[in-house]
Amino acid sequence: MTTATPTQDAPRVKKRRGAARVEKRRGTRDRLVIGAMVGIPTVLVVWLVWLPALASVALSFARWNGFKLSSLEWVGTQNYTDITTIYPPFWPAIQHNLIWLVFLFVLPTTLGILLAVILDREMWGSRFYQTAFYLPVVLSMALVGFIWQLFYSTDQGLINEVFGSNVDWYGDPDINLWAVLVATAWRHTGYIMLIYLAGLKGVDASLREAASVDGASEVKTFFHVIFPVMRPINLIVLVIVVIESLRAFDIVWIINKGRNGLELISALVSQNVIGEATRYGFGSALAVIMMVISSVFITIYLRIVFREERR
């Protein structure tokens, strides 16, 4: 029986400790690249999210016009009490971003859907018509309202011209709401139309062929067999919907800086905090209804999520 010498350890052991030094200078580096990861988006959530958010709220109670912190002064729920009762524009921008939800639920949504399932069948131009309806959705939304004066202008507008008529369709209150929200739906409708278009191709194709087999008309596989698979992308329409239509501003602002007819609970925010008023403790308050509104989508949402999940 032979046993090693210390001379001939030497080395293995060299070795093995120079391995352990390269396995823990391997591990540190591993913790930094995740901490950095993990710490670096952290930071940015807080400061560009968070701390906003938490300042909001805080000011709401407050009244303070935004140059020195001397003249801050806190007033309660005031500010809520206020907008409730004594500030003419908030119940009709209720009102609006209302419509606006159910507008567009009803109809860009409806029509993307419809599109989606038209062009899901791979038919000759489908790729010419795929760009031709997504491509308002790459505009801004203030590009948009620049693009449909062409057709809203009251002298030189295509629809008045067209039908010979002199209505002002964005300056009108009773029905500049509905001329938005027209070029609205053309953005939108391209939106919906491409999310369902990728929900559609990632259906089992052995659920068509067993709905055929069983009898099953095209409308009705679709309403009793295809849509219901598409659950999560249901959900993710339907808050999508609902926060665009509490998001809307750039539209309204470029038109008339919501107002006269357009006014929606972020517009008011602006015109609060950024506008002649100044008034960033009352701005506070209307974005913070706004944000209240917003989470409770977002919290049943996100329940449901879970709850399929668990599933």
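In this text, the rigid core denotes the largest set of C-alpha atoms whose superposition between the two forms falls within 1.5 Å. Positions refer to the first chain, counted from 1. Bear in mind that the values here come from a model prediction, so they are computed numbers and not experimental data. What changes on going to the form predicted together with the partner chain:
Relative to the superposed rigid core, residue 260 undergoes a CA displacement smaller than 2 Å between these two forms.
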The other form holds:
Amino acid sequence: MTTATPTQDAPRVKKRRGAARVEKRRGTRDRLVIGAMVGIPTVLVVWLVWLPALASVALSFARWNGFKLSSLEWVGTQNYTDITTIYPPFWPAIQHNLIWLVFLFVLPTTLGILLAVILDREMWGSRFYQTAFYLPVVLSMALVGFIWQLFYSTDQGLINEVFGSNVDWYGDPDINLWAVLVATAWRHTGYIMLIYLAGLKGVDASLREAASVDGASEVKTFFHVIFPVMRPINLIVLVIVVIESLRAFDIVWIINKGRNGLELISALVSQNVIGEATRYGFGSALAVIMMVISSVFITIYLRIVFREERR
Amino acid sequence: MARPASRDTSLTVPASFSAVNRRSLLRGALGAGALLTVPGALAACGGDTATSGGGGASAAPGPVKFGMNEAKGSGPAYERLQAMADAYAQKAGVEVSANAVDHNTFQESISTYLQGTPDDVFTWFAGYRMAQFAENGVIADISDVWPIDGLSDAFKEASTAPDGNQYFVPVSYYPWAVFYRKSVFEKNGWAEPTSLDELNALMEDMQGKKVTPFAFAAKDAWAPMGTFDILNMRLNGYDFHMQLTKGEQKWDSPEVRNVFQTWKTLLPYHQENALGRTWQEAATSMANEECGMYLLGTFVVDGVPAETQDDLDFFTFPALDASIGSDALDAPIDGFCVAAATDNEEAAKAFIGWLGTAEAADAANSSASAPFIAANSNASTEAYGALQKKSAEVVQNAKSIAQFLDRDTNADLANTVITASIQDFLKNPDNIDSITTSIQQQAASILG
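Alright, leaving the form predicted alone aside, put up the form predicted together with the partner chain.
Expanding to the full complex; the earlier chain stays at the top.
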């Protein structure tokens, strides 16, 4: 990677001969600094991200209880065939992850953007609302799950108490995913709102003025002027939503360890490698599947970002 | 939350731990002195012997680190462990640095904990999980601590890994049974059922009086295993339970399907919406008379208000098949291990040897708000309430004692397959065939 520096310097050297000597003198030291700045993170990334990831891929073809290396047994693609054929929670988990993704986009994200646009209008008390909506974001997902348990509990929960209903919010597999999604949305909305609000504050006021001079309505101004200008923020929001829905884990784990209608890939990975069960090979295979799905989204994102940069 | 999780553990029985040994296990242990007060064994009389109470080679005491699977202030279970640590520190004049970890967290990180820098002595469970750690060399051979005065051969057997050495020191156990409130039964003229007919009549009568017969919770996936276990042992017998958990019987066999079938007929007498309920909530509904009975371990007392605790009584699940009888039950054993990674083995052995003594049990029971049922037959029963006395008696009278479905079975199978499958059954009680087939397919892959 350090080789990139001289090649980039090359055209400049031709243009400005006087400055070239200065650059060259600094060259060695700069190169060392740049080398360190690039090298250390690279080593860390390779050591902490790539090696474990590759090890997971390797482990996914084995059966291992995590203790002695000698007990490791290579089983080929058996873990993958087992997962897709005889492991009942797998397909529901994929489905739930997708529902999670779509739901986060449709409701909390649009709601968050809407709130941001409204709060951006500097109405009375907007600071208060801002804080109120953002407050859940500072709570961990595990805590959010616990707080909502107080609402959802069948026998002692607030919702059933107030409405006299007898719905098993966290236990009924047809309902609990949605109950959890509502709790997630409670937190996610504030998160998106804040990011979007920050973006809106950065939009050049003259754009709005120009739009209103041209007689554009509020709604038109937003969709035709503000929204396109906000492209970088929109991309960030898009990525955050995708990442949030793929890594969704803590809330279902705190509720029922990702079973009974709350299966998620991340929870299945944990069930198999954390705690009492030590199916490291099987868990790794699940993790690899999750990694593959994530990389699809990451690839799309990176392509968009790079195309942006090329412009 | 801390207490229940102990049932979430998976301990399976070492291969060498034969049925005969298991049978005699607690019966033998309790036979002698568990029900009698043995004043000679009281802590005060432990006196000035600085060495461990265990026989064999008594190691020299020294400062030890003690890993406890109960968080600070999490209730009687923590108080008992802390009391034992304090008593030993005082007696041996050494420092015991306790590391109190939440029960679930402790269990979930046990593998990494043992391979990292574990405490010298830590709380754990008898059976397969102990044996598995022994096989993988993460817990230390403590055969020279054994025999420990007051711990029977049967307990020694439960502490032995397949290699024939001891890796465990038991401290307590608790039976699973059907709990109820005496006053509620009296008020309604109900009596403990001793046969299936009586149970059926009792359940009908309860429903007639708008009381749900059985409180039931399945949010924690281990909780409904207690019901599976007792039905399996009543319908197919203890030997079948052991063969099934060892993988010698198939999960899609007619016997297992019969268990689920019977369970299905009993489900209408159980609390609805069990999958969203914690066992504490179920215990509460028994305490406030919404439900008549609750099949759970004796830790159920931690889930009911203090004023109701003395009102609790229990009976063992009645026979479903006359030829099988009702003399088998679940009674998991808790205790301690020494981590192999310790650089302090002598002191750790001195400590763990003492933890097995009656003196340790008495120290725990005399200072905690609720006692455990001591494994040591010389331990004082003074602190026992009626419930503990009866528990000890029931276990003593049982012919066969199982640990628990997830303690007797391969941990991978129990925690990733059976838990989810039982919950699946509770969702769709009609899908017995496909559920049992699925368990067997996965069992074959995991155990294969």
